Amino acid sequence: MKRYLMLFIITLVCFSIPAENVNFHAILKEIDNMTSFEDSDLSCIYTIVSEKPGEDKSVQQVRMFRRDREDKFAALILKPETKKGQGYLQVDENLWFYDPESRKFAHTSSKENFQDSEAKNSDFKSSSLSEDYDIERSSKGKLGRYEVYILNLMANNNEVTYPRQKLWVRKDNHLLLKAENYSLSERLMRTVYYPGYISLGKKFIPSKILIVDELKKGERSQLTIKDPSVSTLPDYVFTKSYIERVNR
């Protein structure tokens, strides 16, 4: 993963000049529309490989289900064996974590780290950039070989995981290539790279995501997606009884 990260970073030759007269709010909305699945369900398997200095790599496998039109998602931990049976369920504003040992659900937050990785629970939800953020500044530049728009965003509510973000968006197709996540005081918290996407009809989902913790040197997670499907899921998938039953 380190070699992959270094190769990606080496290609970043960025410069910034004022952007032309472009409707950037419309671009944020397009990003939301391209990567959200309002007309179908979404299921896939994530493999999450995390690195922490002085520790062996940890590998997790998660089966994820989304129903964006109802703001629901469910997650089942498949690997490692020590965590198998754990699960997550979000319905509207409520997010629960299920522990098979206690057989209890506990409220958690979308701002929390997912299973001790660098990913946040919110990373698995649908995109809502156009609703949650206002654009403070915009410019254009290059990221590797791609012409990009560079957008500085400020949150307009307290529900988001990061109050400030900086995005690198491809000019030709408006796919997100890179994001820097900041605290309210503009401290860089983490950097996220999106080097590839899978096309599902007119929708897109990142095939790989690389998340670098900017506060804890050397900590990073790579998320790889396989078996994406937009087939309709049974309603019972998004229920507590299903999370309990399937994890027995």
Contents of the next structure:
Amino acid sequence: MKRYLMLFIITLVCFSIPAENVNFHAILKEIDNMTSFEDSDLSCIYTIVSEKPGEDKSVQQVRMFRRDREDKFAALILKPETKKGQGYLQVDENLWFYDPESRKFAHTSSKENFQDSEAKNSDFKSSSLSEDYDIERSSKGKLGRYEVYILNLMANNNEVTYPRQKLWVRKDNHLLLKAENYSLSERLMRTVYYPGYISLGKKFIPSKILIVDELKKGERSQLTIKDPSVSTLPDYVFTKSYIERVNR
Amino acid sequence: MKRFSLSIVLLIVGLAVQPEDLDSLFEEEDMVEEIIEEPGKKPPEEELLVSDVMEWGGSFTCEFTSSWTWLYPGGVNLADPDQTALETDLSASLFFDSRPDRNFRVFGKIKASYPFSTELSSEPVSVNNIEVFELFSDFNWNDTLFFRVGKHTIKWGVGYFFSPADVLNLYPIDPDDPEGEREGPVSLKINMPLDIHNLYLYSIANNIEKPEEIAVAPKVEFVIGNTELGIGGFYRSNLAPRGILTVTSPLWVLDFFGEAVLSYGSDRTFVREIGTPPCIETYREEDKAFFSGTAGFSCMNEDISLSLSGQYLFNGDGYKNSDLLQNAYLLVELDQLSQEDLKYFGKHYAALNLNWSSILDTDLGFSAFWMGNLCDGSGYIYPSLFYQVLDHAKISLGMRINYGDDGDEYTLAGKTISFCICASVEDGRF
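We have the form predicted alone; now please give the form predicted together with its partner chain.
Let's see the whole complex now, leading with the same chain.
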């Protein structure tokens, strides 16, 4: 009996530890570095197509400005017409939502869904996986045609949107391909796929993101990116004044 | 045979509900596209500031509300309401937004509502119900000082249902429609952003004839951690000067807000009891400090479309009870008081709103709004069910119950129960 138990433990250990000596924390840091624009600004237009069962597809277009080194982003709704003029400004842990109807900024929590889509406001910010999460487990696997590392992460603070995550990371270039987001009770909340990337110099940004709501079957959002630019933006872009000025 | 049929059915159902294999998204060899930016391209932030064409747009609202009202107690006879009414709200707004130059923009909005003209009772003429709601221009100096001049809505307070700090806009917030557009005065706003912080100076020149009547209102907004504080003041020669403090701070899933206002004197004309039998007279308080304050919260769970907002108001120049309210209304008819003098008659108010906009992912929703004068114990509650019939069409069924003692603020016309049916075309922006 003892022999079987020992064999079982050895098998478990062999499968849970990868053969090569890999520094997974360094991989998380690399993912953060590859997708964070610390030396430049980033602007682009996101198109978000959301599907809900029994409803027509909704299409939203958002102009996004990011300055990762100062933890700032500004988002301006371009479509649909009913929401055009609404805007977001985020600086550090502060998020303001601008409503052109009341001409007021609401100072709000940043964990909400972005404009009735499956995307969270945090999906538009730079990645900080290596700072916010500890690696609980790791293994190897295959996703489509790619060899991947599968990393189980647990948050080390309560500022993050999801306390637990499971990541599929390409072995060859460490691009993040898939993420499962879990609640603290380990309930799968949503799955995010990153099937395409754009490279801008040494940086990468997902050009397609598919977010599947695992709690509401059939609800998903697909994000695509266009007009990416790493030109330096003026400081005034990340102010309430600019959000107010460019909107209705 | 039955077992075999059941197996086939289970297999078919199993195949039908088999999750889509999205991992197949990663079968393509090349998933990275290299982008090289075109030199000389127009900066992206400029694209939104300039437009070759003038943008037009607007909104459309059409709402019919039928209501049946019964007085209680005294027995509610469903077949014989004390009052029936049909209200029609047909209105539209039209705006233009012109941006010929990155440093110059003109925006205007007009509104029209049914009936589109009103007969004046005093003269045999009719007045069109069309108004210029906003008309302003934006320009700046060196992208440092930003100006907005004209008639525009001013963002001043942070309260949701009540905002004692906001004396700049022409009308106070309507607690029944707290997110509705509010008409602003003719004014000049100067804004100087300092990173995340902001300095503002408003000069308000609405319906005045002399330069000394211009009101000034400076304000500084600054952020400490995740708390935003605002400190400001308001001065106009014939109104009570005010100092204000505002605070907003999101904490966990709650967004907190608060306002504190200290004014020297009050703009309200008060009433007091004199002589026997009790009569009332009006008076002013111009050399006394008044403090008003409010605090509230809002939270939202977007996953289940549920939102909750609540707010308390301490109304510094309000009355401890509503004993004089009924008689005070007589003075309104004699033009000794205005309706504004009797608004928020009490010292303490609270409001709470619960909205569940799509119950269990259906087109059915529920909302309940309560507002109360905590001094006289009167108030009203309005629970309603609504159903999204089509994308822009909604019907709702609601019941408004006014409670309190006779003569209290919300039961001046008696304790009532109203049953309302409303059909509306909403969200009609174009």
